[in-house]
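For reference, the chain that follows is the form predicted on its own, supplied as structure tokens.
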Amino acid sequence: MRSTMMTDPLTLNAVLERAERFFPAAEVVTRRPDRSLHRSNYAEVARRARRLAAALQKLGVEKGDRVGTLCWNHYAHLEAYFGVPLAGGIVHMLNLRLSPDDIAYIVNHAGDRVLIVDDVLLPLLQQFQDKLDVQEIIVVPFSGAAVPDGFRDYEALLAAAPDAPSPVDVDENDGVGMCYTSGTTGRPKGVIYSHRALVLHCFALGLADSLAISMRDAVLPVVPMFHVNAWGLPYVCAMVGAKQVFPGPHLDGENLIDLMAREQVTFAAGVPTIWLGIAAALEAADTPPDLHPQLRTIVGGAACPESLIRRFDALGIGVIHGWGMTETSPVGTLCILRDEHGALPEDELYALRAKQGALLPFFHARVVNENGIAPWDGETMGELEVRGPWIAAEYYENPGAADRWSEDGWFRTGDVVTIDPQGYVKITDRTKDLIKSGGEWISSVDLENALMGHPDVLEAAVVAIPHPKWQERPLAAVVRTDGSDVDEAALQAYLGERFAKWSLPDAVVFVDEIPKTSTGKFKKSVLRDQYQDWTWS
């Protein structure tokens, strides 16, 4: 027997309608390239998104067509987040930090029909424009300069467009957004998100025991809008009516702190490398900035060191640790404490908060190793496999990557984890980064987080280097803090208080910086290549 319930589709179009109707005056603030502020609101975003949709239809965009965006975080990018779906298209966020060759590959592989590009990113576009097969390029005059000849002017296009697009029949399972992986292992791979997946993701993030974002919040997504939908925050904010604050191209600590104080931001999101810089700037400030007393942050994209959580606590800023992937839309776990955790000793509590956290509703996980499905005992390691309504079931036109899914349909994340009896996930490594030494597994992540807890260490990455006797041994690359002269012996002694002797790095090298991926993660493949011929003493 079927239910008697209605079947209204879950769509992002309905999210925009809600934002316009119930929260028209809620602000959308953007820092421009010249550091001035642009102010808009949901009523204006909705009006302009409809005009963008109508303009795209006039350019020939049809249902299912991909529209690429090569943009920073700002009001026009938010308009595209909603305007492209209103036209029936799929908004395809392009990672501007990838190599020009990779961006060109992604645009062509996705079959983007139109590109929307910031004027300040035209020098980047020119490095690969001759390799593209697109019909139209629209330039956003983000800096206020005139749009060069040969491109369509975003503002002129909107001004000449009808007030509304032609209606498009939308099913909640239709594609609406598209992102590609960062391509650290082979060519980047595409994921197409459905309306249904992103709306359910919004509901999960908005729960009281999740991120609890509400109409009373001012949200600063430092995480780029080209990185997995800015973790879904622009859509969640629109659904609940939260103010959005966009940093534009200015991601330095000084600018972000200024925005957080000026706009009284209550919630911000970014990768650990961003927050390490902000923590250092706040600690060095002669006069503490006037930050909102309830400011909290979500840290994801890479493991958050326990030491960083402690530093932010000392600054009066709450930290929520999370985990996700391009293939999971992206958020799958959040480290939200429960009432029973209040009785834990301080060190145990911080160790728990440094975990990636518990599963969101409808997000399922299991740990698999050579012995099969592992128990949730907090000790047994294995690869994390996941399934759920906002997890990809395949890649876009990439049948060669089908081995990323198990025979029974679970997505193989490549993360090595433990899950404790309460369901809290701890990532111990990536499968490709796990150090296998003398029959034992060594977690590079645990060593890195411990090293970054040392007051004289700014950043640290640990990689496996071939060893003639033990198969592999850990080598640590360390960036000292300014003015520090900490040496290898001091760091080895520091780690020796926390780890078994066999798991300590056999060598520590000091570097000026750790190479990073386009999303701010440590790019360990570069270090492995650089030190693969290391001579062990």
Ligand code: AMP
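Definition used throughout: the rigid core is the maximal C-alpha set that superposes within 1.5 Å between two forms. A quick note: this is a predicted structure, and the numbers were derived from the prediction, not measured. Positions refer to the first chain, counted from 1. First, how it differs from the form predicted together with the ligand.
Core-superposed comparison between the two forms: the C-alpha position of Asn449 differs by no less than 2 Å. Relative to the superposed core, Arg528 undergoes a C-alpha shift of no less than 2 Å between the two forms. Treated as two rigid bodies, the chain shows a rotation of the smaller part against the larger of 152° between the two forms, based on C-alpha superposition.
Structure of the form predicted together with the ligand, please, following the form predicted on its own?
Here we give the lone chain, stripped of any partners or molecules.
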């Protein structure tokens, strides 16, 4: 028998409506490029998001069309987060840290019809604009300067637009957001989020025993809005009426501390590298800045070192460690302690807090290894497989990557984990051949292939080695061809012509051979162990 319940769809449009209706004065504050503060609120965001939607429709955007954003975290990006869906479109967040070649590929693969770009990012756009197949480029005059000829001016477009878009029929399973993830091999792969997925993700994150975000919070997403919906925070905040504080392009410790103090931020989110910088700046300060006494943080995107949790505790700032992926909207686990943990000895408590945490409601996990499904005993390792209502079931137009899902429909994360009897996940390794430096991926395979294309290199393997600031940095182990005496400087110069500077190996070591598995694959775990304690100069 069917229920007698209504089936109103779960949509982000309803989230915006709620923010406008119930929290019109809750603030949205942005640090502009010149460091001045731009102040807005949910009434204003909703009014402008509707105009943006109407303007996009006038430009021809129809239901399901992709609108790319190449933007920092700010008010206009938030307007696009809601305005593009109001027009029926899909907001496609472009990672401005990727290589120009990858960004161009992603825009074209997604079929973005319109791009919204910050004026301060035009120099980046110009590096690949000639490869793009988009109809319109809208420029946000974020710096306050006039928008150059040849582009549409975001503000002028909004000023000339009707107050509201033509209504679009929305099903909760319609696409609403899109992000690409860097793969182990091959080109980045696209994920399309649905209204339903993002709304349920909001509920799960807001819960009291999750991030407990409420209308009394002032939330600073340091995590970029081009990284998986800024971990969903802009949507959670709008749903509950929390103030939002955006750092614009200013992501250094000093600026972030200043912003947190000025705006009395109670909750901030970012990758460990950001927090390492903030901890160092706070520890060095002669006079402690006037931070909100209840300030807490979520640290994720890469492993949060236990030492960082201890340092923040000493500074009186709470840390929640979390794990997620582009394919999981992103948050899947949060390390929230339970009452029973109160009795643990200090060292065990910190070891627990450094785990990636327990599963959010409706987020299911299993550990799979060569013996099948592993027990949750905190010891048996295997690949983490997940399923749930905000986890991708496929990639966009990429049937070749179908092996990322098991035959019975679980998503293979590529993270090697243990899960303890209480359900806390700990990442111990990664099957993906990727290095995560400061929250951004570097492909070891791409570096290896390039190195092995050098006439003096016989073999090369690139591995992730722990780094005090960036969590991981690439180290290349190279076997020279017979008789060659090629040196590190020559190889670095060679790679420098092909890769962004920040993604080059920090060290090249010359070895007699690369350790291999019985099937002849590079056994990178041996290299990782061997260079684990490498001292970075």
